[in-house]
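First comes one chain, alone, set out as structure tokens in the form predicted alone.
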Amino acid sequence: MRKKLGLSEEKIARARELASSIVSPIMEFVEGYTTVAVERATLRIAGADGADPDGVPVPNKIVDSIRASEPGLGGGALLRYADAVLRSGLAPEALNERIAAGLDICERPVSDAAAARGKAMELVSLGLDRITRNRSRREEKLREFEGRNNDPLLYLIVATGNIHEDVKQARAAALKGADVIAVIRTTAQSLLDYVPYGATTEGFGGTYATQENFRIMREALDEVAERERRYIRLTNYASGLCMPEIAAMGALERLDMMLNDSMYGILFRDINMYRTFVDQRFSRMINAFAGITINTGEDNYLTTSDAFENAHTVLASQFLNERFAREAGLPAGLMGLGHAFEMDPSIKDGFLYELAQAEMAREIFPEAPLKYMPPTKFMSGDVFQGLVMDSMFNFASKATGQGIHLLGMLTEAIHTPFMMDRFIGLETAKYVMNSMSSFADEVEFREGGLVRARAAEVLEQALSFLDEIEGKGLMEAIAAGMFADVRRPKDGGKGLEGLVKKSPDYWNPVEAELERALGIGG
């Protein structure tokens, strides 16, 4: 790409510098720990699923049997219950029912450590397939359908808490042209520390994430996409305390992008940031075996910081999220890092400090596929007012060369969208990309002048904050509140009980050979 903003190349290669720097000894203490969720979601690749009457997942129920039995947890989970499979004879789909209905694998120790190992590479093989197979499927439909999808990706957001009306407002949205469909998930599911099962038909501001819901919004997409010659990409969230999970289920059931950020959990759901340091990377190779996006959660920063004041620490986040992506074995191409066109509208030349920071994140991270986010914070509920600041930001994000383009919407700060308000997204954001298509192409920035000014003070203040960021240390800084003005201590939030340190005998072939096929660890 051709850059504009003259920005210094060697203040880039030292924040990224700094960025490796503040990571790395979080990824030391990552190296010496499961959490609950990863064994739940290594379960889940060699076959476990399903629920006990009363709803509890099979997964949940054989860890927590191991973590009540000797040895405990820090051995891994799939050793048990490759022998459970080998003892019993039965196929995993036939034992995750004797488990649902009460049968505790934990109740004799591990008969043949041996052949259990080798059924437990048998399983983890069949399920690594089936997602290779996943990512293929996607990969021939991209090729088929290449040049059909709009530029950028117009994203659009489904929730209705029922999956088979979300099914009906997805296929309406992409029949008019949404190229991602984003399920939201439910209020709260994040603090849940185990994922429902089955279908779901209600939902307080979102739809429960779960492999059944998965399979049947993929099932509808992939209707439509044969219709209309398409490729629809579905979106879920991949985060909270079964971040590791959801990933699971998300390569399961062939998803494009889920939302998987480093600290996002940590900043905005209290969850631990220990034990959310660990999920995010065993999470973040599952999406990188399985070809699926990551879309980050910076945009967030600036609904509780002021976003001229702190633009520079959206840029910082996206530094230490690329830094924790590529430690994942995640390719350039998959991380939909996220900003968003968040300047109070009173500011002047408001909008150029908005393109500045837009033109800004594209050159830094040329490869990434970057994911835009429209103005929410100073949307009031004059629908007038808020069309006009959405088709401001469609400008800046087709301007700039955007990736992911989350469609605004006019009655936001009213209510849940109607189809027709995203209707009149839609509609409104390809007439001001399409009457602009060659825009980016006819446009430099004045040497001396406000845009690249803006962008090259950004970039020196991100460059500080990482430096005083790699003195205190990652943990230490979000302690301090650096990130998004929110403290949380090393210690606290949520989900800290299911961190357990692996020991020496420590066995996870999920992880061993997703770490052999990305080419990182060991």
Second form
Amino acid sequence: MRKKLGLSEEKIARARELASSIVSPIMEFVEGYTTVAVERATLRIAGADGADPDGVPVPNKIVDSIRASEPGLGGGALLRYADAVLRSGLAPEALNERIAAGLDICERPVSDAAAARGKAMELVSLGLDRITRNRSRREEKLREFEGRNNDPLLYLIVATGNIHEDVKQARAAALKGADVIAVIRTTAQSLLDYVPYGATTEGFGGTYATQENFRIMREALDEVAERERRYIRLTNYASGLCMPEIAAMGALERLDMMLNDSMYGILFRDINMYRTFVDQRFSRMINAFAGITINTGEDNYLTTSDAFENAHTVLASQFLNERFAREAGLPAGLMGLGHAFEMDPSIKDGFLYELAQAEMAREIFPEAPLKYMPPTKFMSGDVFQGLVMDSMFNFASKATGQGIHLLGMLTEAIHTPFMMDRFIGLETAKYVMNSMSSFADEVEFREGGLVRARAAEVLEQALSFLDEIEGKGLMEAIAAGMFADVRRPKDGGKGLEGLVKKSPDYWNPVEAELERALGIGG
Amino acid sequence: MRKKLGLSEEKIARARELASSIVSPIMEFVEGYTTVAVERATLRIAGADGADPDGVPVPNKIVDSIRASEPGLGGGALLRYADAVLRSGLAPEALNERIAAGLDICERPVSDAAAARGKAMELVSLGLDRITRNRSRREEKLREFEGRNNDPLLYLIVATGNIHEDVKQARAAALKGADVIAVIRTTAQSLLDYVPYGATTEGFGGTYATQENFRIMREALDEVAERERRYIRLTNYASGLCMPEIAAMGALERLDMMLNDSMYGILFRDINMYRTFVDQRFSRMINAFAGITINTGEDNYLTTSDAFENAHTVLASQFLNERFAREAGLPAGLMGLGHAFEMDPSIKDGFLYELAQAEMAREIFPEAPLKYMPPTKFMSGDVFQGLVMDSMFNFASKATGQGIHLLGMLTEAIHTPFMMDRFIGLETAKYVMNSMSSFADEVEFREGGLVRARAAEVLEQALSFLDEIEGKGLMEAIAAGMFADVRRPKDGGKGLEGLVKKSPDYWNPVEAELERALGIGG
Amino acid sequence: MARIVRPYGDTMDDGKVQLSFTLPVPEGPQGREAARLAVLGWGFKDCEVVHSDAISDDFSFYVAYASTDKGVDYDSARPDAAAETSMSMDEIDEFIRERLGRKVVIVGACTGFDAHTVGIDAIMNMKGYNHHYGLERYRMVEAHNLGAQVPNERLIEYAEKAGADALLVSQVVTQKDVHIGNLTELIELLEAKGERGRFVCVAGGPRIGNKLAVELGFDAGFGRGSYANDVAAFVAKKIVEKKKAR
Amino acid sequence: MARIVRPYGDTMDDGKVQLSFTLPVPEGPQGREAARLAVLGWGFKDCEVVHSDAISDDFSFYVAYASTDKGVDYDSARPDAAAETSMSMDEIDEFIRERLGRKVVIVGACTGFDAHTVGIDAIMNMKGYNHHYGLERYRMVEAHNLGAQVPNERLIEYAEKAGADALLVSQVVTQKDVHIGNLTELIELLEAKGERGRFVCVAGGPRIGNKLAVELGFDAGFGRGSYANDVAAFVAKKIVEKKKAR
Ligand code: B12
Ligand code: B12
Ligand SMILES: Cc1ncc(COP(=O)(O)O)c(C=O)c1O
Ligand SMILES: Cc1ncc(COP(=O)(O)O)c(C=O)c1O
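For comparison with the form predicted alone, provide the form predicted together with another copy of the chain.
In what comes next, the whole complex appears, and the chain from above leads the way.
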């Protein structure tokens, strides 16, 4: 791509160095730990699934029972599960049902560890093969329907709370041109330390992320895709207490994108930071292996604080997310780094500042399919004004070559989208983007002008910010409230109890296999 | 202003030469003629006004009676009127009443021509002084409220048909930021060969242009102007059979802008071309003297034919309107040359072509306060899509530094504007224009890009078009259907009967005084 | 069969509707409450006024979302269309050739002071509109387009001379119901002359419906989105029908 | 006195309203007619469906303009506001000092799983919102902001310990009426403990009205566009009132 801002390549390189040295101590810590969620994710890949009559999922029952028994979870969960499969002589599905019905696989110690290991490898292969097939299928379809998607990809959310209504809404959106459907998760699912089971019809402000819901929506979108000859991507939300598990489920059901931020849970959901750092790495390895594009959550910084004053925190977080992603073996092409059009609409030249920032992100992360979020904070009940703000956002996005474009809804301040809101959003976005399609190619920004100056300024501020964080240490910086104005003590927050120190005999062939395939770590 | 398109200055100069040699034979013709409307305008400036019980205006009665009596209208109408004032010993107001009541001033021949001439000069001075005072008042207020208007001026129409409702709508618009209020004229008033009298409440698609309606609206806008400390300009429509009369009335009531196109009546209202050419010159001289900005009607070319294919006809017409305006002593600062955002919204890069054309007009006519018209043809009942099209138009206008910005209405395809439509238009335009305020300053168009190429292409096409017209002669070109796809024979169309050859003793001190003041002709 | 349908927001039968309007009252809590009560008064079962703003000292603007229980019977909604089924240009030419064996003469104009030509041109001119050729292109139609601003008298006079089978009248400006006057006048003039039966009379324009046109004494009316073949099909069938009746 | 007002398009009492909605029927003439009938069915006296488009095979979108005769009595529209008159920060501090002579303790939180902190922060944080300082800035208020995702039990427990005079509860997510559950639960918990009388209870959020809050057992509710001084004025007056009553 043609660069137009004249940003200092040295400063950009320096920011990457800082990010690397900020992340490196975290990675050292992460190495030594697993979590209940990492173990459950591992079990899921190996075939553990289902739930008991109270809705407690089988993977939770297994992990809880392992934790409760000797020697605990430090050695990993998979061996025990494989042992139980072996011993019972059942297929995993049948064993899962027994466990759901009350069978405790930890009643007896592992009998033949070597055999169990063998069985485990077999189970893991089945799971990973399925993920690999999903990946191939996606790649095949993308090839088959090449050139039929919009650029940027038009990303629409559905959020009825009922997966069957969601399907109707998603189909309609896809028929009208959506390239990506994100099923918004029910309020605060991120705080549940388990993933609900089965098709669900009762969410608030969103629909439960469950494997069955993933499957239902995937099937519906595949159908539209064939009809429209346009691959429709499916997105869900990983970050939260079940980050790696949801990543695993997404990989198994061929999701294409996953909300997955290295710090979102800590900052915006008050999840413990140790827990999050361990979880995010494992989840990203799964995403990387499955070819799933992550969406990071930098937009969230701007919903609470001012987009002009805090633009640099977004950039700094992008550098950190990038670094964390690399550590998990995720290539740049799968990094949907986030940013957002949240400038106060009353600011003179606000649109130009936005343009500067969006172009800056584009030039600093040229290979990443940036995820650009629409105005939300300054949307009001004035749906007409809102529609125009969304249109300016559409303009900015196309003008700066963003990769993933979250469509704004004119009713953002009122309700989760009505079917017609989505329709209006799509039709107007298609008009705007088509009518200024070659803008990025046509236009230069004047040297010494406000656009270039703004971009340079934000980069500069991000550098000092990263510098300060590097001095303090990332965990200390978070504890000190340097991000998003919230202080999160190291030992505070939810889910710390799910953190487990790996014992020397920790064995997780999924992790090993992923590291091998991705050429990282270990 | 900074030029960004790299247009050939030679070609621009060549287009001006062509326009000059196209217009020059028309001017020669014009010299030798007057029209009933020119005479009525002259009378109005000298104080003739009022109407008879059937609604026939006093100026019409006078002119009709002069035509009907010997030696007819060839010598001009003013001398007779002045003679009647003298002879009756009445003030013009009282005489007007008598005429309205049935007095025929041509019953007796002029007794003392020299005395009548003296009286006429006195009456004309009163009228022209009033116009001069209006002009000073406008300039004073513009100075007093300097910097308080929007840039471009936001121009809003009212069109209820009822002047009192219009006032409410206009006040609301002005309070919310309108800089210009145009009272749209009732359907086909341009075809009436008289100007109705008094306040009116019954128009179709617009309100009658009458002097009293002008006064009522002027007063209302002056009131808002004081409150808001922002001068509010008032606009009405001249082009049509009463072009010079309406110009005169506007000058007397301190209108600030006047729709006034040298060929609109011919092409779009089937008014005779001889008649129009004579009328337009006199009306423009009045506008020039009164400091009234004309608005030309190039937008009309694009409502019937395609905006991409026919962009050059707009430019050619601008050159002609400019030339006609110069011939009438109108300075560039008062030339609100028209163009319009009428590109088919489905065209890829249509917005960029629009940007090119708008920027081109700006660079070719740098001193003229260009009047930019919103999308109308492609507006549909989809008010949401329409609002976004209007927003793109707002963007283009601010981005290219237009002077007079006609606000688009989201309900353009449905009804004359509701109060809320205007409100939505204003609020969204203010947002867009403020948020990309410095765009024009910031952005360059790439050399060899589509924007520059488009501008060069349109200029080139306009040149060949003018070339062809020059070869044929303007009247012949119009007769051949070269403009707007309509053929208008020289002797066809309405109002030809109102054309009068000047006799050698033609005497019109208004014309003479205007030519003197404007330093032209004679 | 009755199939009751209701507006759909994001759940079947939630009845959600968006509204916007102006009230002639100052902006403020009382105005907002009045707006809410107004919407409830129109029969909506709940209403949220999500936005209000001052338009001037005495007028205020509201955006509301409301929901309704009142559905409509979809199955019994009969569209207001002149022709149940249209034909293509070729079919129409064929139909005229077979059933009448001569060209059909159609005279069209935009009447009164209405100066909008684009609509009538879309129907009549060779080029047509939106990939539908105009009547001038039909081999079995002799089309005369008088353009706009045509007085009713002149239209009738011309039609008499041309031996027209059908009159097409376009009306675009509808403010203060000016079109009603123009259209009514045409029919009255024809009736006064005893010539109403001589011509198939069709009205058209973006705000013209078939029902309205028929009420005003026309044979049919064509609204926005109609094409030459729709009206030609109607006219041809009508002439054949009239011929049979004689 | 009754003053009946109607929507205003461009003429007094023309009753013009813009509507848009989706119907679960395919796009087409029948859908358009159903849309028109639906609008008439809601009590509008005329309706033009100016736009229709297919959203999917089974859903279609409509834009309509309609007019209504039904006005609303402006004079009897009583705004749904907790405080008839608000006070400024200084007035409130003064009022508390004079009438109570001690600091008022206010505990606030966004409850349930609702994670929206911006609203409660706007009311409580020093900085405030839109040039209205938050409660932390009031000299005569001791403000405790517990943030978001606070279970009702924890809020009550904290309030008891802090010796709170008032509880401020924010609810932003309202889909499927999740807020009704959260708000009701708080009051029920307080009542079960016999402590409802001990605290002034105020709810707030963009979709919260005073009427709703009072219905659910709160003393007041504050919707979009409310500021710290509005709620502080209400709370202060209410405490003084309660003191008098004792
Ligand atoms: C172009 C245009 C003009 C051009 C007309 C150029 C020309 N030669 O036609 C100009 C600039 C001259 C103009 C002027 C005015 N216009 Co005008 N104009 C428009 C505009 C932008 C587009 C109309 C158009 O061309 N549509 C495209 C054609 C193809 O569609 P159509 O006419 O609906 O025709 C289709 C069908 O209706 C049907 N149809 C039409 N006629 C017939 C006839 C028959 C027999 C049949 C079968 C079918 C049929 O078939 C066609 C194809 O599907 C509309 C706004 C809009 N976007 O719709 C305003 C609009 C129609 N104009 C309007 C007005 C008020 C005026 C003026 C009166 C304003 C004024 N006071 O100066 C003037 C005066 C005109 C006059 N005396 O009549 C209003 C009408 C409001 C109303 N409902 O009363 C509109 C809606 C704009 C507005 N919101 O104010 N206008
Ligand atoms: C910012 C934001 C977020 C941020 C929140 C960050 C944070 N720390 O607060 C993030 C990104 C985390 C977020 C997440 C979600 N959000 Co959110 N979010 C918004 C957004 C854009 C702005 C809200 C805001 O900050 N407004 C500004 C404040 C100042 O206004 P306010 O809250 O109304 O407060 C004022 C008054 O209401 C009142 N007030 C408020 N509380 C109180 C309390 C008292 C006692 C008093 C007196 C007054 C009072 O005073 C304030 C000042 O005037 C809105 C859309 C919008 N533009 O409104 C959606 C919105 C509120 N979110 C919504 C949803 C659905 C969610 C999610 C549930 C989506 C999901 N499934 O993931 C999540 C999950 C959150 C959860 N578990 O609760 C919906 C709610 C729909 C509904 N009505 O149910 C909205 C409307 C967006 C939409 N159209 O879908 N969101
Ligand atoms: C990165 C990221 N993950 C997850 C979520 C949402 O998950 P939840 O609301 O369940 O916390 C968001 C919300 O915006 C997000 O940005
Ligand atoms: C230059 C010009 N004059 C006059 C008018 C309108 O006048 P009328 O409709 O009365 O012909 C227009 C309409 O757009 C115009 O462009």
